[in-house]
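Single chain ahead, written as structure tokens, the form predicted alone.
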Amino acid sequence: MSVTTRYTDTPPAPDEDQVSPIARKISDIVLARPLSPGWLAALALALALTLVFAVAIVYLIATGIGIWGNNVPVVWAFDITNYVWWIAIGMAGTFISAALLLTRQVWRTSINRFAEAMTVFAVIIAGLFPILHLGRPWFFYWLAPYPNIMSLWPQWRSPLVWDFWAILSYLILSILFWYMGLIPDLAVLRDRARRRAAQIIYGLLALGWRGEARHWQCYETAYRLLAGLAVPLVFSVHSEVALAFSAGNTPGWHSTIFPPFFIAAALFSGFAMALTIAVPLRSVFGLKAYITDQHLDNIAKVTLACGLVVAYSYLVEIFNAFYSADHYDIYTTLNRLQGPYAWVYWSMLLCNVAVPQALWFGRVRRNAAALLIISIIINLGMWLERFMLIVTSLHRDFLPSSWDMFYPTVWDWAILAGSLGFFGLLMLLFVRALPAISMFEMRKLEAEREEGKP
């Protein structure tokens, strides 16, 4: 459609024997794809949770923390649990996208669109987590170091400062990330739709973009850059919340193991939820010739190998605490061997060491059916691994006179449940709103093979 085309109620079509067949298969999704009933009762349940979710963080903020089960000595429980998950799982995204970019890998191509729009999703859902646990979460802006008259200014040597700018940092680079990769994209939304409301809307979204050398030009450059900066990113800011706890002398945590234990777990259920969102994207909308069984192996390999590094650092943890010869150190790791949370810490080995084990045979790591499963576990098993570092760290410190345990309550589990379904529900929009497969980025990935290219 020419650009001095004047929008009517029923403005032409373009020609569709210029469209090539990747554009039109993905952006029918978004523009012509009638809403299943199986996306619908997918869209209520996200809702359902999504509503349960802020009724919680109404209520939570009308009463106070005292409707969780923290307590006194274990003030970090399933709020910072929710926190560091979130967080990690928002870590693969960037790296999916960024570093296989990087590396010139082609098989990014088919993932990192939905990986990058999972990346910003995870990390606005952990951002809330610290602020809700303030206590009081309307003064959250005190982190930042704003001119002010009562010369509150934050105190840098606090984890929640370190927390505010690396999520925020991180959080702004994602955004400009994923919209920079959906430019040329949202063009193609633009001159395809056929109601006059979505061609505004994707018309401005897409910045003027005809597809000009000068355009390309422009977009290469600034969309490397952005890679090349989110790459270091995404180990600093996971690092960073390694050393909120590493920073504390509480038994368990005081390690300088934390960030690279942190990264490689963060990788690992990071491309575990990849999994979780790829396998039913390929089968609902039929691309299972974009995504395909290469690409699940693909990130099945490298879910396999980011396990290997978590089993490992569960084994220095174990070593760590008894070369130490500190007798804190030791009774926390025996504690959460055989006390009364070790059913947590046998779960949380099945899910990350032992079951991951099956993605040494290729016959797996191809079933698209098991894979699923097997995501879905891992991302389990990464939340009870943070559940265990953080509370058995916490029941059972220096003094038996404080020791205490932690039973979540009605309003923790609500929390839980209502960001995952707030989550699902971010996932849901998007793939019926945006392209979640990069078509320009396919379509060069085709005219490269056909010219015979590596």
Given for the second form:
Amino acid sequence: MSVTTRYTDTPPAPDEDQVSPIARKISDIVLARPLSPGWLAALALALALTLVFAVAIVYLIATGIGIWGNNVPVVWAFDITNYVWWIAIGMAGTFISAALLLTRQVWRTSINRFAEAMTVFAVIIAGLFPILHLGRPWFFYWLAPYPNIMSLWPQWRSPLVWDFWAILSYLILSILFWYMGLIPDLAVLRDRARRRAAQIIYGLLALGWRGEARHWQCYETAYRLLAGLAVPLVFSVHSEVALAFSAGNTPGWHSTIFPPFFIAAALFSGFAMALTIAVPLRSVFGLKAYITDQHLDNIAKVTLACGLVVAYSYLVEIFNAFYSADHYDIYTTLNRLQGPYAWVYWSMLLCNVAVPQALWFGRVRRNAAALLIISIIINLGMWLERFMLIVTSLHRDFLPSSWDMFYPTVWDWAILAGSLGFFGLLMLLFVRALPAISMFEMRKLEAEREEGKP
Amino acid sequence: MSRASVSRLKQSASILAVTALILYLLGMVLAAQRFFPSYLVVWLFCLGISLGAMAILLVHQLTGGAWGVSLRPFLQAAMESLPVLALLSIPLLFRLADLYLWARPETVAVSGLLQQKGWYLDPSLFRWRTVIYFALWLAIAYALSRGLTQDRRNIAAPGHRLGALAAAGLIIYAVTITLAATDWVMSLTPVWRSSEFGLLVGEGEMLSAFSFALVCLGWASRGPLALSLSHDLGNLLLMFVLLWAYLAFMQYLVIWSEDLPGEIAWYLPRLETGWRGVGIIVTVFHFALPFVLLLSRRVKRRPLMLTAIAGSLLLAHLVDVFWQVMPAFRPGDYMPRWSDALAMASIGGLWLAAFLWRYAAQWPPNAAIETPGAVHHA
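Go ahead and give the structure of the form predicted together with its partner chain, now that the form predicted alone is out.
Let us now look at the entire complex, which starts with that chain.
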């Protein structure tokens, strides 16, 4: 550990020569880089959208769900679509950080930090939607088992109750995992900061980290333990999201493949979002030496593999409906393929199945601009997929007399756009307030390479 | 392994093959109708090892890793036993009415559901599909086996991987195994369907193949395994166990929570009759016990322990296949019969003979790239 402690063991202000070039380069983005007009413009846009988000939420709470297009029979629409979409984006961050750590994939090192930030922000936003869709969000704590005089007790067999626990524990663990990994880097920022306020803030956050061997020993153990916890947790979260659909009897939802399918779909959209963030991040802040073309190539390969599993699930769903000879399942499938929302289904296939096939080609995988475009198309396709799953099953189920269409209102769009803006705001603040790449892990990787280890 | 032990291996393989063939003919002649359900169980179990081996080899072509190199000889030989299973499927194809309700015209005539499902569950379509599955599987196995042999004899460029074959092969495997699992197993209960079943069967096949290869590695390597290799193999086995348990439980949970007649038709005979005990055995030995043991770092670093766990998992998988297939023929009666033992000895014996013969055919290996970590002695 001597190499990695070099820049933290001489408090309070280390000799600048002792700071490794990697740490200097990455921490300078936070400490020394002036605010660029581009970043400020992006921030202004994100702030404006966040304001829209806030207004939409306040108006929703003051008025009620009626401001959305939701109505019987389509009682879930944009709200739950947004929820599933956002929580799925979080999957890749946890997977990159935890699963790739446990399987010793060293290429994760330069992408895990911003992917974890992406996870935390996405899960925070995702967690808002189930609360908002309650109608009376101020009673959301009724989902928790607490002593009360209303004889109120959660139905433990309901996936909606598991939902509450799954999101909560996932959020807590994501934040802990992210923060744990940040501590050594926060100490570098503390030591290199020149302004008093920054020294105090980073100093408090660094929890007195001095880079002692004992610190590192505790750190390594705790980090691996958290990673070991994160992997099953992330599986449970997405299985639970799937069960919220498949445990019910609605045609098109009640399907045993949903839990594994939702995990693959979450990885698919999460890795696509990681690409959407990585490509601009590395070109704006000049990090191409760390987030290399090889990294993008690897992310693209994983995206392609997940996309193939998702395509397999679409196929199996169709086959299973016809194999079952179940009247309602067959109708729902035909309605998806030919009904009023057929354009959503076919757009989804175009975005999630057809377009990602370009990733078979090495030249596409090594072209950052192409990857950016494909990843945005996949993100769009995954949103359409959730919308398709939710709305097509609800709008025409068992009772033709209650069939109806769903039409989004301006508030549906406002809250979707607002959530994107809020996510953008958090990411923009993150890249300027915290190191977007793990400095000490990069340094360690470099030291190992110098020593000739793989 | 020396030249003498290779010829000994070939000799035992041929003795085994002749004995198994005699037993097989005995079973066919003496008790054809009773013999076929047992036949199906053992045939599916052996097919699972061969196909699972093929799938793992394909995955290894994409990912690489020392674990795959050490297991490769056994996986390759298991995959190369596939033609025997293709031949053994022929008698089954002519006795479909003994196995499947939907293949009996008199049953279909009185069942509206079976008539509706006739577009898929039809004897001649079933036979055609089986021919197509085997044609595809044998083609992949042939191409992969050729590539691996060239690799071993250093004919191909060093570091050469069969990436395109692996990707195409895995896609074909995923689709065909889903349909084959529907054909051979799911349709035993014609009213039942589960969209996850193909994944569950495919994963179970890979788990049994991996366990089989681990047992073989324990048998073939006299010297100690490298600790880190043993640890990695243990972790991979743990991953297979977890994934299998996850898929099996999710299928059960989704069906349990909705409690629909057509869906619980699969689980009632398997869990609410005498078969419940077998289900519990599967849960304990296919999941709980190996899961707890494989969490331990010390267990994973003891090759003998690892071999024992893999062996018990392999047996548990056989029980699992038995538990999936047999309740359709013997509702409530879980005791194995002599026909089961006969099928195990004959079909299992034929498959094992083919495996040993293909394994012996790999020698002499190019020692430089063969099985790093595992030390082979004469």
